[in-house]
Structures are given as structure tokens and as C-alpha cells.
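Okay, so here's just one chain, in C-alpha cells, the form predicted alone.
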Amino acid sequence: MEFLGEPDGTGAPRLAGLRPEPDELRDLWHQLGDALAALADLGLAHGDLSAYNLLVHRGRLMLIDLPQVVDVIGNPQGPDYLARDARRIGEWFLARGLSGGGSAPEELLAELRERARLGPWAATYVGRAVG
């Protein structure tokens, strides 16, 4: 574990409690989205997405609260978890100006199922309540 802030021991804020302007948020969607597909890569979702589980220093974002990451595939609801991370956060940066056409969490949904090698027998699974 390493400390993310400033050398006054000022911690880096969690994004749910910024205001990023339209170019930093995209950036931040960006960041986000490098970040879930390497977790995907292999075969992983965070389980507990959310704006607060984000830190951003300095223009950097990351992710914190990862004990409870979920296997997406050994686990039964993994697809689940993958769909509710996707979702959630998608709607934050949607209603902060994520430009997008609305689709911008089924967009990051689709690409983390593919990296995450999700078969279609995983569809059944994408609409349902999590947690």
C-alpha cells in the first residue's frame, strides 16, 4: 500500500467528491477504461465500483478498494459484478457531461465482456440485480 497525495500529507481526493471539467473528465473515462480492461484481461471486475472507490492525484486515476475484485468467470455472478461496475460508474460520468450519446456504459460493458473472453452463455446473467 502506498500513500496518493501531496508531501503536507493532503490524501488525493475521490473523484465522487470532484468537479472535473469536460476535458479532464473525458481523460478520466479514458483512464478508467485502460484500467477496468487490464483488470479484464484477466478475467477480473472490481465488484464494487463506484466514484468512490476512484482516487484521482494529480490527473491520475486509481483505483482503491480491491479486496473484493470478483473472477468473472469462476464466479456465477461475476458477469453480474462486471455489469454493475460498468453501469454505475458510467452513469457518474454521464451526469457530470460525459458526452457519449447516453450508450457510454454499454459501450465499456461490451469491450470489458470481450477482454474478459465472456461467452454468450454470459448474457443471461447481464441484466440482473447484483448486491
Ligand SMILES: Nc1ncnc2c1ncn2[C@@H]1O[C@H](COP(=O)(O)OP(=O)(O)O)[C@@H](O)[C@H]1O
Given for the second form:
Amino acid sequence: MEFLGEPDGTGAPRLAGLRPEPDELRDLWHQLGDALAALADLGLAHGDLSAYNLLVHRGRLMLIDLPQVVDVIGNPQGPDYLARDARRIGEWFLARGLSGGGSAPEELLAELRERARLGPWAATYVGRAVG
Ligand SMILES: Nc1ncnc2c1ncn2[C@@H]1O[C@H](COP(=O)(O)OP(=O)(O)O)[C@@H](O)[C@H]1O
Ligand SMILES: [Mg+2]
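Having seen the form predicted alone, I'd like the form predicted in complex with the named molecule now, please.
What follows is the whole complex; the chain from before opens it.
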């Protein structure tokens, strides 16, 4: 991946160090959802997602620190990593004032589980048992 930052060598800031205004916060949340959805469509979770592993470069959100990317289906702990990622970063956005209710982390997780073809919680082990 190319360096993200300024010509003088200053790296793009981590999301953790920013206090985005409400409009930007919502925009970053949508960008994050798009990036995580693309991973989930491939059956992958970041695996160590936090506001420290997200850079914001000129308004664009970038995931970094991906070497431990997790196979959500093949790794027995995959669903747990996906849930931890969604909850940890969702809580960060809620703590920064993301509007639209406190269910954002759970809604994100539900969408990512569906995209990764994990289905609802209750079906996880049934699916493994038969498949
Ligand atoms: N400004 C940046 N532009 C591009 N890649 C970056 C930038 N900052 C960090 N990275 C990359 O993201 C990866 C993880 O960085 P970092 O989160 O600092 O490492 P770790 O959490 O393992 O200590 C590294 O491979 C690093 O090169
Ligand atoms: Mg890191």
C-alpha cells in the first residue's frame, strides 16, 4: 500500500486522534461500513479493528494493519473476531456521538454476518453441524 500522508512525510492521522464533527462522523461511519462490507463479502474480517488501525486521509477512511485478516468461515474463532471488530469500532463511533441510536454496532454486525454468509446467531452451529 502506498504511503498515506503529506509530502513532508507526516503520516495521515489515526481516527483515534480525531474528533470529527457530526456530519464527518456519519460520513466516516458509512465509509467504514462500505469497507467492512467489501471484506465480509469475501468472507473476511479485519481481526484487530480499532480507531488506531484506521487512517483518515483528506476525508477518506483507510483500513491499516491487515496482516491478521481473519477467514470468518474457516477460522473457528472467525465469527468472534467479526463481532469484536464490529462492536469495538461501533462503540467508538457511539462514544463520539454517532446519531441514529445505540444499536449501530449490532446493526453493523448483523449486516456483516449476513454478507459473510454466517446467518443469524442461532443458525451458526446448526450450519456447522450439517455442513
Ligand atoms: N500513513 C500511513 N500510510 C500507509 N500505511 C501506513 C501508514 N501508517 C501506518 N501504515 C501501515 O499500517 C500498518 C500497521 O501500522 P500500525 O498500526 O502502526 O502497526 P502496529 O499496530 O502493528 O504497531 C503498517 O504496515 C504500516 O506500514
Ligand atoms: Mg496497528
